[in-house]
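Below you'll find only one chain, the form predicted alone, shown as structure tokens.
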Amino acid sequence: MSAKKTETSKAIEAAPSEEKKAAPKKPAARKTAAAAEKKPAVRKPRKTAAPAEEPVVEAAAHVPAEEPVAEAPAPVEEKPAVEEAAPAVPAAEEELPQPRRSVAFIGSECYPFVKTGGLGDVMYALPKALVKQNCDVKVILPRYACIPLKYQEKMVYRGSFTMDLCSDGRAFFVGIMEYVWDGVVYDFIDNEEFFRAGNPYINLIDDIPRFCFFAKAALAALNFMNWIPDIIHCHDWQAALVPLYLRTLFANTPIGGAKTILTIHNLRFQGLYSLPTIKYWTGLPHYLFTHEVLKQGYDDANMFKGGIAYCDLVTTVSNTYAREIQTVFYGENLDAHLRYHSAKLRGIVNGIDVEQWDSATDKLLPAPYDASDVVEKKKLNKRALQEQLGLEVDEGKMVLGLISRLTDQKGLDLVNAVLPQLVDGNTQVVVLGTGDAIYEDAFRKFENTYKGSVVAYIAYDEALAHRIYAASDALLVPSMFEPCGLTQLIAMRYGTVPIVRETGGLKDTVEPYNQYTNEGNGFTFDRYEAGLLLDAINRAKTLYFTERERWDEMVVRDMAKDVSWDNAAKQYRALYLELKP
């Protein structure tokens, strides 16, 4: 360790509420920590680099993990968060599943603050769900500019410090701002200068250098509230890189002995880049840069590859998922990597939010429904999505829902193949989603071919989607491979039948349907031929126009089937207990 970081370590011990004190000037208009302090409903302002000579909070300076390092910061006085919403009484103590565990969840999105895809579905409904199994959940997120003002008005400021993060002792502020919302605590690392684009995820070389930075401050910020977790939950690469400085840099310190879970929610998006910029952002110690850890290829460091490496276990959003990831054409260069550490490997089907889909309850549809009612009330939101759509209004056609990122994941080049066959009169295909251009093109020229059977919606329409989900008769979804999938999961909620790829999650939930036993819950294919798609779809369409009282079974049975997230959190509640027994 330097002089400068000893003496800077030091002062910390003797007075670690100075550190708000030396923070840096910034003009006029930004106010201090103190009046953030006193007010603390107020936007806390967002700080940039600090000065060389600021102290510097090192809760994990660079030092090996068997030298002592710096007393983490004294946490600032606790101060109530504001409650969007009163949390629902707890069941009594004794009928909670016991003992109780602490979970800290880090990633780099969650419903309703940001969201881009099912990431921020799981960051939100996941830890609603472990608490009714007894876990402590903290969420801890980065502070985009893009949150909604409304949440950024309640965030309460819970305290600041700045903290060495690049191999050459480059410093950084680190805010942190809390909000309370249905009995989970969120908090938010806050700097101006990571966090002030308007979007998430920019581009590969912006977002390593962020989210390096978020890994590091978010167990910092664990550090310096004095808030230690059993568990810290991981979640995708963004988050990859928080047990490798936990096990090295933050060994020592108090959130060392906290045991890891990393998540894999899509192993296409690795934060695969060069490694000597990964070496100078991360600060990682040197033997980490090799091809057991971080390095891959000749020149690139893989902060995926090195989560999976360091973490306790690892988990993927459904079984069939784990097992195709050890192979070469789903693995993504990393199927190997994933075969030599498949015994901490585990699967566990995603659920969903069955109070925000809820057919019963749904404001946005014309005409809700339950598993009671849904033949009749069907047909009432059909004919109300035809008329909106400008489709043909005849509530006898078949409707077929597509409901999409509109990327070659997802089977559209099978769609694109298939869908002329598909308009044979008696049938109607509703298109909704952004992506490609190439995608976006051709369902613009279907939807102009065939006018009043086809309607490409291109852009995302929430309330559009609900009602499709609703007034569908089956929803397609063909992905080339799919880690979980949630369509499928919403469309068997709302009474509409699968017709899916045998992948993923698509695999895991969705039973085929077998016409000897009447028994599934929806059509299947395996193969990624266009051909065996448009033979699932087929098949579908027979039951549906010659056998239509087993067709509205089935509809029934994909109602009552559980969703909810409640199977998927006992599960992840008995795996923080295998590590923390």
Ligand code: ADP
Second form
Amino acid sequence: MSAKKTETSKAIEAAPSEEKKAAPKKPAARKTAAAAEKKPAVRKPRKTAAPAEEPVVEAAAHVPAEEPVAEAPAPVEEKPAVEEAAPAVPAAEEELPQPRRSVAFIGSECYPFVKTGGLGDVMYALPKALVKQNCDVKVILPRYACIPLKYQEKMVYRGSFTMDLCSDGRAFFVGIMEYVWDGVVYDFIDNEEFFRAGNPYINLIDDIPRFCFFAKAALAALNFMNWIPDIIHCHDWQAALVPLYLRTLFANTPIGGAKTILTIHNLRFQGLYSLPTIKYWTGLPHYLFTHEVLKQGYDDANMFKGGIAYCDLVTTVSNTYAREIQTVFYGENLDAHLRYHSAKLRGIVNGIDVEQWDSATDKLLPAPYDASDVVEKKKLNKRALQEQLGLEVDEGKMVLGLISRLTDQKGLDLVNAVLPQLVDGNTQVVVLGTGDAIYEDAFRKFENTYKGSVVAYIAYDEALAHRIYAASDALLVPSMFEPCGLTQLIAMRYGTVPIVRETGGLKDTVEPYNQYTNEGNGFTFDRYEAGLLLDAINRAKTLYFTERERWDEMVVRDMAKDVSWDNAAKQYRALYLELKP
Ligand code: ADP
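Next up, the form predicted in complex with the named molecule. The previous block was the form predicted alone.
Complete assembly follows, chain above in first position.
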């Protein structure tokens, strides 16, 4: 989840200090703020967004900052004519688990509209899996300008209203554009001023106001559409204010009875910023800005922290990560807060979309394959990749893939430390990723030094990712921490053996190879040490080069492993029922 990760503590330190300090009287200087100075700052819909004749419904009244409750838009009786978005139910009613539950997903990215990492995958695949579990799912997303035109064109205008935000009640336009696909309804919150950037994440100074707006607008939109779900399922810090708004400003509105789940996909990114700025932009009541809820340190507020305090359940994406984040090392300064709320903290391991990631039907592969012909077809895919990327073409080489955001989370220091020892004439390394310049440059340098054996493809390239998963023999995922990790799941599905560090979801999903019983799915190491990574890779190489039959058996075993969403969807459904029996 890459650029969203603009939001590290480093980024916070790097933010110009005057921006942080300027907040209470003159909130964070940004174009939006500046543009919004003249009240009311109602933004018009984009040209494609709405038929000109549609009325803009005044749905949110100005409420003074001190007012603690009930400022939400009232439900609107008369709605603009739209194609009614009735989710398709995939199976006969009697086959589906009962009772039916309705869920609103709120998050900042979703494949294929906008994806920078694993969150985008989850927001796409989990709702689809929940539909099969008899859930009625709406996904609420920002309508970023960067969403490809082919999707923008298919969106249907669902309505618009103005909503007040900020402690001085500044008014903003909220448009709702709808797209129905595969049984899931996607509602995009439109506001050109906030979401016109080419990237979903910019920097904290911009992102804090836009996700304050987004959280409140998402709830207001649900009221506006009069679609009141049983559960509101919020994802990561960008949606973490939703439970706070729900229990305060929206408590006495139709949506007020919904239960909330907040899923932590990555605790490193928290929406931590100057308290006066967040107080101003959210317009949330004063009593929420205490150390038990939003306040952190001397003069900061933390959106994730507040969401954790106010939601009904917190989930994270693996059991191990659920335990880890309650420790100082993994807790990102919220370990004590999470220990305090541990009774409502659960871990559910992610899956992957097994239709999107299916090596037998994958049109992006030169030679699609299944478990019956994986060994032969992998060689064809390998040759094609070697040709495409300028590697020495030789199917006998062992290819190690690495597909990742290039940040310190991903264990790249370990990879850099051992890479010269990997290139032994029999091994090739293919890196696909973008991120921190320090890693991009390091990998470029390796490519230059070991021409023909190492490739550093510094880009975000979905199609190439598919080809690398298919062509590689093993995939490196030596993360320092990994809430769940999807690349090891995709790798296994594509018959590519994962080599992982035993942390978070990597530990929960990759069973270490046992040479005595010939069981397991991959190679693992525990402590964050380069020597241990090298050892794990060498164990993999030994098996690959000396006991190929056993290696191939592991490949087939990996492909047979259930990495679908079915299991997770059932567990989420059980949580929804726990909250709304
Ligand atoms: P994170 O969410 O921390 O980035 P995950 O393993 O959960 O890591 O998810 C990463 C997702 O992003 C996977 O679907 C992976 O294939 C994809 N991905 C990561 N980097 C790239 C890239 N450079 N090009 C294409 N896909 C990428």
